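Presented as structure tokens, the chain that follows is alone, the form predicted on its own.
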Amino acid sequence: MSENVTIQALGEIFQQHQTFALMSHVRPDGDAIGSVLGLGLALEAMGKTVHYWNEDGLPDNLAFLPQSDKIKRPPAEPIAIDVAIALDTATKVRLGESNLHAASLAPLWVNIDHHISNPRYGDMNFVDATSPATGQIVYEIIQELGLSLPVGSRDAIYVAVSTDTGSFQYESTTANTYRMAADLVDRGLLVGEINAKTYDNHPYRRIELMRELLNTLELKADGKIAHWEMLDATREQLALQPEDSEGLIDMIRAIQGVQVAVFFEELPGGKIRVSMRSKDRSLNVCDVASFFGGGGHALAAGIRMSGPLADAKQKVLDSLQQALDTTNS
């Protein structure tokens, strides 16, 4: 595992090169898209050429962000770029095959992230697992290097950090997070307006999905584990988009007495996506995820594993039960 480079070293890369491709993980969330836009628009303000790629494109729920239409699916064939930058992506494979192919000519890879499970796969790495969001890391890089913070970067960084901290509620939120938010407001951020667009603007199909999920809700381990599931047939029936399920797991995480919430999602092709959220740092869901080849954070982690759904549920719930027994013994 290579050591982190300094922010000044990143600044030298930004100064020395002209063309950048910024990428984030498949099924992007607010931190993924916000971090890419936040850094990319700052690089453009330096006069750099920036490509903004995501294998799944721009989620509808983030289309309100200024200049978010810059986020494109990667080109079918590789193009000449000086530097490829992966943001908020714990493992390189999570960028997706199309991104990796499009950026395959890049002579230099930079990896900027906050996942504790990140193996530092870049030629240059800046991974801060103490940061609540990659967006906050991007803000700190921009600040330390004295770069311009365009309006688009300001709004994107706020949404990145707000969504990855549960609207500044999670334990990972730091004093620096609030200082950052205050600075963004001082720079003209309209808090009420951007929060309304982020949290109060969901399509009806998301509510239909919530109804379906609640019908599958179960409690286990004397109420310490809450889990629900979504079948691929439900996705097709409701014409769901990947972002429609974003954040719904927090509803069952909030149940009194629950220590860990689990969302099992059946994907096309028989794979199972597992999302886990813990309330208790002593129950480290990243450790559980790592056992199945996944990763993330102590309080929030994910897995992609083979199905069928019933088998995946049994394996993960048994592992969580063991973790709970160890924690509470």
Contents of the next structure:
Amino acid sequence: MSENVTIQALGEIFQQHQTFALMSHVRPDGDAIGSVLGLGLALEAMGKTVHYWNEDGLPDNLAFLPQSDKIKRPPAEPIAIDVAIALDTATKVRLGESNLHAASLAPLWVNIDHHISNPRYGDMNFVDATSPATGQIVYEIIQELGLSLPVGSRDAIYVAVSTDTGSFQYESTTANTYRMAADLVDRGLLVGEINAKTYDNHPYRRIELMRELLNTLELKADGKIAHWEMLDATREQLALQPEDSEGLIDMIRAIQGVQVAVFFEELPGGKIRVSMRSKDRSLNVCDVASFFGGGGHALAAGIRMSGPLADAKQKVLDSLQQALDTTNS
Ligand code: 5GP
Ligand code: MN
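What I would like now is the form predicted in complex with ligand 5GP, since the data block earlier showed the form predicted on its own; can you produce it?
Following is the full complex, with the preceding chain placed first.
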């Protein structure tokens, strides 16, 4: 496993090269989009040429971020770039096929991430699993290199970290996270406005989805496991976008006595997406996810696995039950 490069070494790469493609994982969340915009706008401020690519494009719920219209789907054919930078992406394949094809001419790959399961697939890796969000790593890189922090980077980094820490609530949140937030506020960030745009602006269909999910909610293992599920038909009925379900799992994680929450989602084509949240490090959902080929963090992890839904549910719930038995024995 290759060691982390230094931030200074990253700075040299930024200095020496001109054209960068910044990418993050499929079904992007706030940290994926925010860390790409945060670093990209800082590189542009250095006079660099930056491509901002995401396999699925920009989700509507993040379109309020300044200059987020720079985020595009990757071009159909590879283009010449000096450096490809993957951000917030636990495995290279999670960038998506089109991204990998578009960036296939890149002579140098940089991997900047905070997933403990990251296998360090870059030519240069900067993986800090103690950081609550890739956005915080981007902030630290910008600060340590003394780069200028444009307003767009400021807002993008705040949203990246806020969304990945459950609004600065999860235990991954550190004193440095709050110091960073304080600095962003000192730089003019409007906390009330940006939080309202991030959290108080949901499309109605998301609330309808919540109603559907609540109708499938079940508890298992003496109330230690809570799970709910979404059928593919629901996606069509409610005209759902991938981001509509983001964060809903926190509602069932919050049930008293629940140690682990699980969301099963039927994807178009028959695969099952599994999303897991644990309340306690002794039940490491990344380990459970890794067993099925997924990954993530100790307290938040995910899997793409084959269906049908009933089989995936049984396998994952059995595995969680075993993990609980080991933890509680
Ligand atoms: P979420 O449940 O919000 O989709 O993801 C939780 C965490 O697990 C995120 O950090 C995400 O990157 C990671 N994760 C989700 N799905 C997968 C997956 O299919 N494979 C891997 N390796 N990581 C995943
Ligand atoms: Mn992240």
